[in-house]
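What follows is one chain in structure tokens, specifically the form predicted alone.
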Amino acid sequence: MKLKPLLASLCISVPLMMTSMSTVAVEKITLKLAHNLDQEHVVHKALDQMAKEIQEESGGKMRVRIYPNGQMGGPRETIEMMQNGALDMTKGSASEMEPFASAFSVFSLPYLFKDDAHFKRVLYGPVGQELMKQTDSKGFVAIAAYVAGTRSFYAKKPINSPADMKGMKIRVVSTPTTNKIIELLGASPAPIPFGEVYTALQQGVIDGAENNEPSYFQTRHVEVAKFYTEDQHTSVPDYLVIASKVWNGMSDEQRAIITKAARNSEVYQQKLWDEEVTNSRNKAQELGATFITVDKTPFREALSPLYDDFRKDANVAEWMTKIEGEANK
């Protein structure tokens, strides 16, 4: 059964960069919403979607302008922008947002969760959005979650082991957990710009990659990379942010239906998400992709040093008992 998000009522008053406000419901307002997406991506779809509603229940007072494709930039430079009050709104993955906010990391500890129940139990329940909250401090609020899956590990030759990884130079987005995964299986980690990954795989730059099945099929990295391997390491959130000062700056009503729109926006992101992934999965099997299934235990031990270094800081250790609390509620 699927759970239903339930977005904590934000309490958190915010400053718009807007003209003032006054007595009027709802006051006119466009916001730009950049991401790094492009336009057949269901999170796209979800904030087209939520952006439609926006408009609709403010009575066409309340736009948002969405810029996709990376237009602006990457997760970091558009995150760096909303910061700077240059950009309303973002889209950023939980390994995006490690830097701003070290809590996030915890999402790139593998084998975390013991399956994708308790991932939706911890990521729509008290423990997702207190969270979220991490970012109030840092110049953006997170006001939807987003789930992507898992992440797996796909290669221009099989992968059935850890063994199997030695010596093999595999792109990842960089960050301190996501380069010790791939030291600790014997790889090398690649922090290589997604969009130019299809053409390592092609010249032989980098040996592989790790995303979930929709990106693997929809970036065409399936024809150059024809073995997926379903170790399923990660399950990283992707999370709709806004600028504090644009959040803190609107009146109670507009902050209740971006609310309303966002909370809407991750059950339909969810809908689409499970159709997309069986999609991707016959497509790219079409076009000759041979998806291996593995015993995860291997990956695990390797891995398991990783639980020993996050449990050294104390505000990581906290987040993996809450965490792990709700595993069998």
Ligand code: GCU
Second form
Amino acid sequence: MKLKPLLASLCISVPLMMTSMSTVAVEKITLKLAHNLDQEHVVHKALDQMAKEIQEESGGKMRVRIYPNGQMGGPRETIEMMQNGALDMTKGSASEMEPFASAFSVFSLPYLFKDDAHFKRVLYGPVGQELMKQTDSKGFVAIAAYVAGTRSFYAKKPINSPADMKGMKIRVVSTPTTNKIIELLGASPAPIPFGEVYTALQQGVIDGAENNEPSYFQTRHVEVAKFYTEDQHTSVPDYLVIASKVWNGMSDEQRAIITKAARNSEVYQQKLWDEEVTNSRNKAQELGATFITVDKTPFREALSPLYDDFRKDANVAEWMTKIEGEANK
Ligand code: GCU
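Alternate state requested, the form predicted in complex with ligand GCU (shown: the form predicted alone):
Below, the chain from earlier opens the complete complex, with every other chain and molecule after it.
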């Protein structure tokens, strides 16, 4: 009678025990990569291409096995698993990196980027490179950055201005900055994991959330929150990270193969992104979504106290200045 649960637990624990940590010293390695996005998401497609390239370039000796869709948990869990050796790689948004390195909080600063070119100049230029080094002392190394467009609010009721958000409960990737954004707009922040937002919206636990168009559509949140307000308050990139122990245990040749494939995945993902935003908008509209064009000024004004907060913190103020310095290059 007890055999079934026992077998099931063996099936789970055996792959977990076979972490590549023990195999990094030898040439053949299998890296386990978990993330919380859909298999249709362009970040998944880019990771998939990277896995293929790594396998090809290493003559089949290096493999990356991807576990998508949050099957190993959200970024909080997967980063922790990576830190204690149960997982080799994962993906987290800048907000999810923030508890480990406060510099990443700059991406939560509303309307920081002048335009998409400014954002990409930061992400893939010297400032972005320096930012990526900030997790090195935390047990993992950032090896790729992926664009994620802009995040906007969506809800069960139309939001035309901050005044409409008064009293609403809005899901955020909870950080001190994201919580404050919601509070400054007169609403209350709800720290719900990505994979649980659909049910929370459906059951009325929350009134809305905020994300980019691909995540709004692919998670099917559109079914339970039909009004997407294009206020575009933040641009929060995603990062691919690898456990320092795994990274440091590899040969130079192995690291070079991964670095090159990670770079190529960034290029491929950027190529796919804009088309995916259009595609997601169209499909969301087919499912009944209304996209609302708004005047961003009242949002910008309501959120401006965040700039004063950031200026008071010497560490983040420095990153803010560096990013602002890239605006007109
Ligand atoms: C985006 C982002 C994810 C993040 C998610 C969230 O989809 O790409 O990395 O986890 O938002 O809001 O939780």
